[in-house]
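Only one chain comes next, encoded as structure tokens, the form predicted on its own.
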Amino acid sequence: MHHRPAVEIKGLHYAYPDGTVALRGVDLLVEEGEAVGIVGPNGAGKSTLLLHLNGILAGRGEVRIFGLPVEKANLREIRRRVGLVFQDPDDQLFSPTVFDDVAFGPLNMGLSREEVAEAVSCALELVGLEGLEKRSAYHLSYGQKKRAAIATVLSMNPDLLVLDEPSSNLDPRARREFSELLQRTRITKILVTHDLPFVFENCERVVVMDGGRIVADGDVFSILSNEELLKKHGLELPYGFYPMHREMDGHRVEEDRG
């Protein structure tokens, strides 16, 4: 079987109907199993790029997901394989109960009642919301809503999880729980965020965007310890945070600083 990257983008350009150019020739390759953070100032084109991954937007250039071109004929399959979690969970939760929200995707895929119930209970267990099936999302805390929004895509058993500002508006405890949830979710992940420590915790690789282009792409340590690069593109590490070498499986990981 020929190996296919999870995401393959070549020469992607996009302008909004009002003429605002958001993407100016983006090339990006994400291998299966990678966790990639996309960072950059406001207006860099990060969210616009995300919306191309499941065909909400379509620009000039080539976008392939697991080898499938993102085009009308493939959209159903691509939207099953790409779980897109929006910044605001209220954009994702609109049914009377948590169960109905999480069942929405599997029902649309034509699964049987039993299969839908199984998919929902697995997804809710993964995000730690089991037992809340009958609750209305309206009555959940913000952190629980974020987790419910993830459950609505995990119930489709996606191969790629794409998250827009996953840690925004979360208090420290909810943020930590969300981070742990992401680390347990062993599929390809792309996170767009301003929260650089969150990227450090959850990604091995960082892509920096600015002005609709990718301006840097490298391992999380070398990008986040490059203060000059961050400053140049309007990114700041929080006061007192400095990325340290990580211990992995008991071995200190030395980064090549050359």
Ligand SMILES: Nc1ncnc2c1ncn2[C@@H]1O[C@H](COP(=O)(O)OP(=O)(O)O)[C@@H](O)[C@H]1O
The other form holds:
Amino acid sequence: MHHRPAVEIKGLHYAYPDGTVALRGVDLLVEEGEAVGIVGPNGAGKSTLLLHLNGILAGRGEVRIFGLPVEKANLREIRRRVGLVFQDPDDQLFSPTVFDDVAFGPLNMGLSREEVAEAVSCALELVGLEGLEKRSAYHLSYGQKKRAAIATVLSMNPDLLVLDEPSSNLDPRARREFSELLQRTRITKILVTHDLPFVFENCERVVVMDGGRIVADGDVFSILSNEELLKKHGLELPYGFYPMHREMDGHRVEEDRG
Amino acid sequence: MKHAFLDEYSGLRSPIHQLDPRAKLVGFAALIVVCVTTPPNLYAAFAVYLGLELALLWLSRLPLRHVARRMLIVLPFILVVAAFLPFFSRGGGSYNLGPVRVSGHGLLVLWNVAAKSTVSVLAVILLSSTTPFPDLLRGMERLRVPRLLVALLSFTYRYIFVLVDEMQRMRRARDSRAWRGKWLWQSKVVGHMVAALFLRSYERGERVYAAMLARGYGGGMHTLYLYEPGIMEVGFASLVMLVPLAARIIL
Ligand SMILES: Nc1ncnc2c1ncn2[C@@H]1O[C@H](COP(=O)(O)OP(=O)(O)O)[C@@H](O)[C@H]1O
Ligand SMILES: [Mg+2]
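Could I have the structure of this protein in the form predicted together with the named molecule, to go alongside the form predicted on its own above?
Expanding to the full complex; the earlier chain stays at the top.
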């Protein structure tokens, strides 16, 4: 594993134009190859933080992506390297056909016609939606829409995948397929969610946000087994779910009770 | 919820379906312009326009029921309005139809509206039923229709049913709370619903724009165009443009 920082955030503050203060001093370091879950109650500022990762919002403080400061001159490069997937796939899929949506990023990058076609078919194959190129997103199932939304950024060959609420509204099978898709995608990942079991399946590290700040940061087991911490920040594990230790290669093993 | 496709049957295979959308756009637009500017008393010219369209309809292998259904959606509106004209307008001599008098001028206006709208509506149906809407948009883009207009049509095509669904959900939520009420505050509730819908669309617009920026959008819409115009396209466009023009000038 490399140890170069993918994301460096220092002292980030942000207030929306209407005066709502959403971020109150966020410091975060994510290394290349990590999979980090960001959890926290509604309104904690998670989505706002994500929008800073590719310069859609710009607050006070410092944000660097793969060493590049997020500022106007670097936005093109940063937006190519950061694949940001929004919560509602109907926002992400705005083109008349699935093909056009997946081709949107590569075309903006200025790739040639052959390269675009290649990137689109690769991305659709990765998410298992081959053959649906000509469909309108309106006629896809919700699970298919979510996967198409991921394809729209995978086609840009990003180095960092950022997902807002990836598992919301998915039925159990779609959720499992989505989880498997994420585990196949071996790049740096940041997931924002309330779905703690989903974090447990997909992340090694968890960051807890509340009130515009990061209030805890640690490995997935120690955070998810800290019931008091979770409770204090409006989070709960589903009844009957117990996190167990995991080995670094991703296989779960029984907690050592000796 | 399922809604009818705007471009139903556009996925069929036929000589007309396979044409570059640009040829069809130009051809049918020319046909409509020529038809609309034809003086109403050139009856033979209208026969040629309609004959040409029927030939294309036959070539396109579209189900006649589908075309008839589409015509029936649009035409009655136009005809109902026009049907009153012979009774109310004056001039051009008059005929006695039993107890009522109809004016010759009014009859000509009715014919004018009926003939031109039939030819034009049929042209639009032929165009939209033989071309997938996304391809039509790309054709427009390549013909230098203003990008803003194309983008607007594209978003409308993508989101119109999302909005319709949203409205239906709101209505259900309202009705399941046993909303009856007098019309005075009915109108108030409907007003709130429209306002809510507007706000949601506005917010969606902002999120869609953010999603576009996130994928490197910089003001220009780029799309891939997969059609190559060839001899068929040139043939089609000249046929659909020149035959009506010739009919209009010669007849
Ligand atoms: N467009 C906006 N305008 C004003 N305030 C906003 C906007 N979006 C979010 N907020 C506010 O910013 C705070 C953080 O929101 P958000 O980042 O969406 O939280 P989360 O994703 O953790 O639920 C909330 O108080 C929210 O109400
Ligand atoms: Mg959020």
